[in-house]
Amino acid sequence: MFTYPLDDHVELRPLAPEQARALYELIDDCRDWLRQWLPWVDSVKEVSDSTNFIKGALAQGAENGGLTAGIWVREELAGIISYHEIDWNNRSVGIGYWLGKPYQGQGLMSTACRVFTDHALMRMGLNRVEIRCATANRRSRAIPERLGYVLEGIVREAEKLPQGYVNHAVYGMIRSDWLRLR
């Protein structure tokens, strides 16, 4: 299990099953906020749903197919960042993320995404990292834009949320661009 400090009070750590209650409570406390952008929120109905998510993330990580980390602020879970399934043949991966509402606007996710991007491209030897965000989710879109990702296109009706289908902005970062930006 790794711990990666982002500053004196913030760190990335893999989730463990004993943290399922903290994960569930963060989701439940921010349910209305998260529901706007994340289709899975309403399927998290009890702590066991969070336990199952954590176990699945750990299994995927053990198979070298992804990585999920909690973002911890002063020992409180603030959100999640993860590599979606790694495509080792094409040397690419997508990053997904979310923060509880009280933790937004502090640069936490930009810093975490910078670390995950650098790790994927420089340490894991991948060539491409992709981030997809609902086009109307300005806060989420600001993160890849701030990090220098290229807006590569819009995928229409890419995701079904409770309010209906949303388009996704697709941002990409390739290793050669990252080397110039570092």
The other form holds:
Number of protein chains: 6
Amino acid sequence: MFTYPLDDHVELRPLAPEQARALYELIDDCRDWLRQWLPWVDSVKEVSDSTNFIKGALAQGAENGGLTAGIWVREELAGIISYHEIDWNNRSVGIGYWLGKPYQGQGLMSTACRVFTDHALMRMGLNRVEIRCATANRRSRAIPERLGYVLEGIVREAEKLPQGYVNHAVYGMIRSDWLRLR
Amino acid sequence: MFTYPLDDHVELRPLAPEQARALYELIDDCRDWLRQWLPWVDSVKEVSDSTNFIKGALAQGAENGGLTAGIWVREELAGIISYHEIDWNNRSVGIGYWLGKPYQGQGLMSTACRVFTDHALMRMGLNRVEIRCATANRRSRAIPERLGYVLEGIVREAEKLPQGYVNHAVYGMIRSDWLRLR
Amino acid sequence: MFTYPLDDHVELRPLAPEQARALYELIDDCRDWLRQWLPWVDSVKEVSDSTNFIKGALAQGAENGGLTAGIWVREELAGIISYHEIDWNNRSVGIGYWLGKPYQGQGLMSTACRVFTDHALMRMGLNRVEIRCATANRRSRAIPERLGYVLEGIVREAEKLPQGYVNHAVYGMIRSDWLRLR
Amino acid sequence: MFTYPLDDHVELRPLAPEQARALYELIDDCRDWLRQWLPWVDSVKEVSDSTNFIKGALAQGAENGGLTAGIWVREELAGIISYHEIDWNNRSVGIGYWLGKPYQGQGLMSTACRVFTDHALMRMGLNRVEIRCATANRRSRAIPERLGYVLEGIVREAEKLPQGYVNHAVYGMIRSDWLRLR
Amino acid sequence: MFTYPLDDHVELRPLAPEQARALYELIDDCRDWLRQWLPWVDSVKEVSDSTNFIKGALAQGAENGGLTAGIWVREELAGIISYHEIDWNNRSVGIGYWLGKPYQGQGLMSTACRVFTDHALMRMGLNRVEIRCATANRRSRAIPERLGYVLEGIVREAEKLPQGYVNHAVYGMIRSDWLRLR
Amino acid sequence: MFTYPLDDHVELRPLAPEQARALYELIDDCRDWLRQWLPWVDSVKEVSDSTNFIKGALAQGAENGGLTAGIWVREELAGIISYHEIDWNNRSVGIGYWLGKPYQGQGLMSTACRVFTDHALMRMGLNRVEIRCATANRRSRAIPERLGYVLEGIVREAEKLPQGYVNHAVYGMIRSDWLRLR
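Show the form predicted in complex with a further copy of the same chain, please, the one above being the form predicted on its own.
Following is the full complex, with the preceding chain placed first.
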């Protein structure tokens, strides 16, 4: 029911159980593409796995105040963006995202990520947003870089993918920066 | 972040923890008005009670697929509309709602209720929507009546309010009717 | 151990785990009969399903104050009667029941239902008892009618059975009526 | 609703939430008497403590298959008898009981305890029933002795009462004995 | 990481998840020997069963203050000793233990059991330690007897083993005795 | 009972409930000192807060495989070192630590931290250990630097202390490095 329009035919929608099939099909259609950087792709084997993911994300949001949204392009699900578990003590949150292969290269995720960054720092009362990308994942790193996030470090062997450990580039945006940049 | 616009300056927004203060103040501003028909008004004593209500509603939605929305008029919270616990076995759900006193008489809730009815029957795959009002609550009964719900019965002494037991008028809308009416 | 005698060879007994086999066999012996109006029949596939049902009913009773009883005729289990989840705020409860085919037509359930109605309204401090039957289930509707319940409405497409949606006849008994009728 | 008659005016009834006041008043009326051997007496300070005890006992019974009963004499609650947590692996259970002061010396508890012993060994499929009494609690020890339980040992400093540690006399009844004795 | 040295090449170590394989292999290597007196041997079918046992023991310890330790001989796991659920109200605890066949007859368990008895009575603030052995399990009974525990009773048919019910010899050590004996 | 000796009079011991008073007193004795860098100091108001912390740490360890240890100097508790929640998917863990004021400057924590690093990478099968310190906390930063950890980044405004946001220096040790360095 609810949306956040990004432009005339692109909108964010909060994840909902009735979207499980669309989510499953998006993943299933570009498994090879997604598998490059996402460790969970092979564990999504049927629609009910996506239903469970959605229910888990909603429950975490209910507990913690987070959000997970789908990016919808002309009524097709193109990708996902979400807040990771919010650290309310330190007023900090991470953002994660991925996009199906056909939807790459159109600036969709940069726009979505700008919205999520702004909402966290301007509406939710948070002070810091963090984005972590595998160092070799150029496409993913371009997003925080385009939005003015600062590269704060390279955390070595931070994530274990099927092909081995990868380093993480850690990008941070703090509220005082965002007030200048937005 | 997310909205469903009803007209130029009215929109539905999913309930979120950062709205707890607005919700508390709306209730606190029209306690006498709300107390007429809502049994829970006196148990809302401080903002944290509204925070807990919001968290509970989100958790139930995560579990069950339901939704609770605020009706916002020019950035002010005017009232609440929500699905009660969904009966997925029987594809049936109830809708509950209330509006602060200053927002009465503008057709806001009829519009919101049309959206919730349509979403349940056309998007969520449900077959029946039920609305129950105290028989003497004319204002509340006008809403399903305006939308074409059928009065299916009068359930006696169905609810205990501080002033005593009240009868419930039970209104039902089924999918086959809605397909004709919408 | 405990019983409530209805006559010389009929008694109510609280459901207990050691009755799981008797319950399973009663269901298994008249599946076709029960399937007409009860949506859960096919999900009872072995004795452990009945054990789980009994444990669930006892846990709900412990939580909520409800009761589930078997109707025993000469040491044979004939059927089940129970309070649905009690609404303590509104002092209201529903009653559900079913009887195996060989035990029909002897007035067993009317007697049991009178006991459950009286216990709810005279002992448990409740104010309203509700019974809902599919409108076409004449046998089931005869029970509240015989006891003086009032038909308060016909709720359309309230329940989904394998054969399709059915309407519910809603019968209510309130305490002030029962004091006159009993 | 349910009972197990012991004689014309004495009966066992399963514990139920609506009995909380009767239970509280029985305890409150003979606190000094009960405090001699029961460590929990001073923690029962108001009716809601008895409500919580009853809910806990029902929940444990739902989980475990146990039972707690009140002994009712001419509609007055006289005392409590219950199965402790059942050890289904070893088919063994303990019985605990206490009686208000005015109801002592009439053989009530011996009769109730015979019923609970018989039900455990003959109906529930258990093999062993154990009763433990403080060695100096002559009145309590008389009950298993009268029923033919065997004194199997004296466990030293098994229980901490306000006045200090007491030894436990351990009595056991096994199924093969009971088949001869009952 | 942590140990309690018993002598130059024997030590106690708190159970930890990374020991699951060692535990499984010890059990698997002497199933026939262990099956004589331990009812759970056949339910340990793969390493994950031992992992689950370890997690359960750690969770119970976290909840309750108990401990489970492995006895390690020259870096090989020889057996297990643990506190059963602690009864803090009565300041009482049971000790259970078993040893793989190759490690019998060297006094290992007597030494470990002395440490566990002393720790319970001198460090944890407990007043009573209880050890129960099947009466025919001479080897096991020798341990409390060697440490000065008192045989307090023979509980009949206390445990159900695959071969049938066995009686338990109940041994008790109380703090005042231990202060003299240690 | 269990220890890991660091030298003749210093040892690590796993946290246990009976140490709650020692832990509370250590915190209470140097509140001003600890408050500089630890956000939780003022929430520790009585011994029961330390008991709850210990129970929580043990429960997390049982769930997750982590460990929390006290550093004991001549039978006095000097400080705490622990694994944060382990990320088993990525084989990564954080280490946190603090020391009471009188125990500073003796190399205690460097030794303890070497043990925890080695145990994680050599025994628990982990691949990465991370230590985060406020950038201005020189004393704390000296520890990973002394052990050869690599400074991987400066995460801005990562933690909210009463005095304001502080940046975190992130230090990482990976298994392949440790194999060379240890």
